[in-house]
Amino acid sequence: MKKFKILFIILIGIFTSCDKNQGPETVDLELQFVPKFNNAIFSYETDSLIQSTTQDTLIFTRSDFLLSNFKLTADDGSVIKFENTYAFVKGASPDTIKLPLSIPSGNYVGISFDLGLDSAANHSDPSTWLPNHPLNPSLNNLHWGWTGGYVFAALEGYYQNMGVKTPWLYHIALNENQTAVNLSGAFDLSDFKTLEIKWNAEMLFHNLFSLRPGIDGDFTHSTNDNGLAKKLVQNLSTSFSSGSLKNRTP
């Protein structure tokens, strides 16, 4: 009988230990957006950056984005959609975005999001959003009252034009310029993690299209620009990439 009690206690200990080591059933995921130029972190306002393909000298002063429609694709092909999840990413001081605590623990092969908003969110009443909500105009400074919609990407800076420091300003807006960003990889989300997402700033000017501010245009509000905004959107759609995936304490 005594031996039976000892065996019983040992088994209880084993099962309890296994239970403690078992990961959580659901996790959240932090997304840490990091702006880089030729894979190096740069300083806004001050760093002169050389575009290797065109030799243009560029300075970034602003790169602000509104993101929505986040999704995760599991290794079995199933897709988790995060409804009504939005993010305001300010390049010079990026915040960490947290996807909700509703992600089944497991392995994932893709993450996607939209640069921009669908028509309903884009034309929603901006006064309804709480002060700290990503779509609050006072927070993001990305709402055009005169169009009744948001700027999806505000990109600004300077370039050398015949030796003269000249501003460039690209504001991407309008429903037709909402675009999907798809990132593939191997994402082990068996526990709480932080995923680095790099925005590769050099690809704004050289990606699917090679663009030079002094030749192709240094200004757009997404209309009457000879197609410049559409080319910029296509460059932006593949300018993001996934980086390191790190363990995190919940």
Given for the second form:
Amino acid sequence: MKKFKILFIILIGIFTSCDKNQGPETVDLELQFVPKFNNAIFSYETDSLIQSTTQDTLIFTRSDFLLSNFKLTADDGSVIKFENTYAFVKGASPDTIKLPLSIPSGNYVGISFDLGLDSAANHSDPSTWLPNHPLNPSLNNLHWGWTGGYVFAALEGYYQNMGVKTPWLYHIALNENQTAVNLSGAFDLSDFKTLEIKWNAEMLFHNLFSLRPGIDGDFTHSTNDNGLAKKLVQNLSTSFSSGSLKNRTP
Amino acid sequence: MIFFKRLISVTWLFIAYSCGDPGPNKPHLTTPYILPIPPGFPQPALPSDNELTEESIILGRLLFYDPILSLDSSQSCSSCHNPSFGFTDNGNKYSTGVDGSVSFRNSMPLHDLAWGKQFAWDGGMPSLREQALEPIQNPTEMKESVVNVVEKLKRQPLYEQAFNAAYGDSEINPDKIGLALEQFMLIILSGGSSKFDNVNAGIESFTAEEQLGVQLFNAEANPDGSPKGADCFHCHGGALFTNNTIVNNGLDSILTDLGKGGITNLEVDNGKFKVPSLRNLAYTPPYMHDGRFQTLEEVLEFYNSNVLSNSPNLAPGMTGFVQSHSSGEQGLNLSLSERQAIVAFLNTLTDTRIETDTLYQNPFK
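Can you give me the structure for the form predicted in complex with the partner chain, which would complement the form predicted on its own we have just seen?
First the chain shown before, then all remaining chains and molecules of the complex.
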């Protein structure tokens, strides 16, 4: 009888352990980039947007980024690095980015990535990347030339300059301008999910620095610009924020 | 009895034969064509539903050079896209169609289209197969219906053979015509054997003037500083010398041709045209969508001092071209010799392969 009891307990044990939905051991994570201006979705080319602090009227026609060096920080402080994961984010029609299926399911407190590329990737031979690779120049239109490497952020648009629609162009390039973006939060990655990453476009012009195209310059390719690119990079580095984290069927 | 047995077995054989699978068709063999991508070029995203084969390329080439595609058999694609002129229209500003009507745009060179994303000056054509059927039917160009073209081709044993070789059956239809022409246009390359490419490969070197030209070409506008910059790389950068976008480079303040805006009906697209490749310029004058400039010197004069800041939707990439400089004027502030240096550099992008590679040339000659 005692034997039976033990068997019974064991059987229950087996059943409950099978029954319990433990979820996957490792997960991937999809990142969905969403450009916003003053927290609202906007249309490239067409929407005239008013920067609330500087009062400039702005149009965005392009905000394209090359991202690399993705990392996740778990709640125990351990860090998962995604080597060789690059992303091309085309602001006007962003694709999602997939961090591969190697993330131990659990709770995370931070996600970070670099705006730009390290020197090795930046000066890699552009002709070697497959047609759909984020670093293929024909795909991303961000290769600068034979010596300069890639443009990390191509930001373009128009502003109203004394009533005239005037173009502005800020191209961030060169290794010295590679910069980290750190987003902290409570990310429950116990399942396959999509994390929204907002790019707050208004912060390009007012964040650590207040920048007005008509006064501070409407043009830089990261050289000969009296430090404009450096200020833009600092504004950019804190212009991203994390948004909703939603379940997704893998 | 023996007879019966035989009869039965023969009958069985017959039944088995007629009821069984008809047997696979004779397998259709084609020869894959590997595009010889010039050194330094990015990997192209070739159409996955039109894999390059020698047989289709040869069919496409026949169609390209055959005047049978036009109403009165007087004009082929090559009439306006002549390889001896880098596949443009023989130096003409505008092209003349079969009935004498004149186009309103300059013919375009056909090279490195494997990297193209949209076609025609206004970018209105999403694929080469669609662009290929357009001139056939355009009343100001070949003025023929595709249905007639199909009928005419069906009467030619040459095409029965060529369609058979390419597709495994001799049925001729507009889709197949478009796909074959697409294949021929995908394989036309400029790159790999120009002086510029030879310099990159270390087997030739630039003159001092060309060297200055390449530096200026790749440096951002710096009208009051030194060194100066011509800022061309924003749009004409990389090995292809185009970023394949559709933008306004500031030629006009009042538009007679809306460009992309004419396709989308959006005001924000008015004045936008396709950024052309700068390879083979020596073959392809005159320049711009309406052939307004005869020489590269004129082009450089335009970029140096005549870009119009009030041109609708001027590309952000043109910002450096409309900055005021110390003399009180707007522009790049390049000297004549600096402009000449850029022209000298542009001339190193000439690749004679366009008129010598036998694969590109007229098969009827």
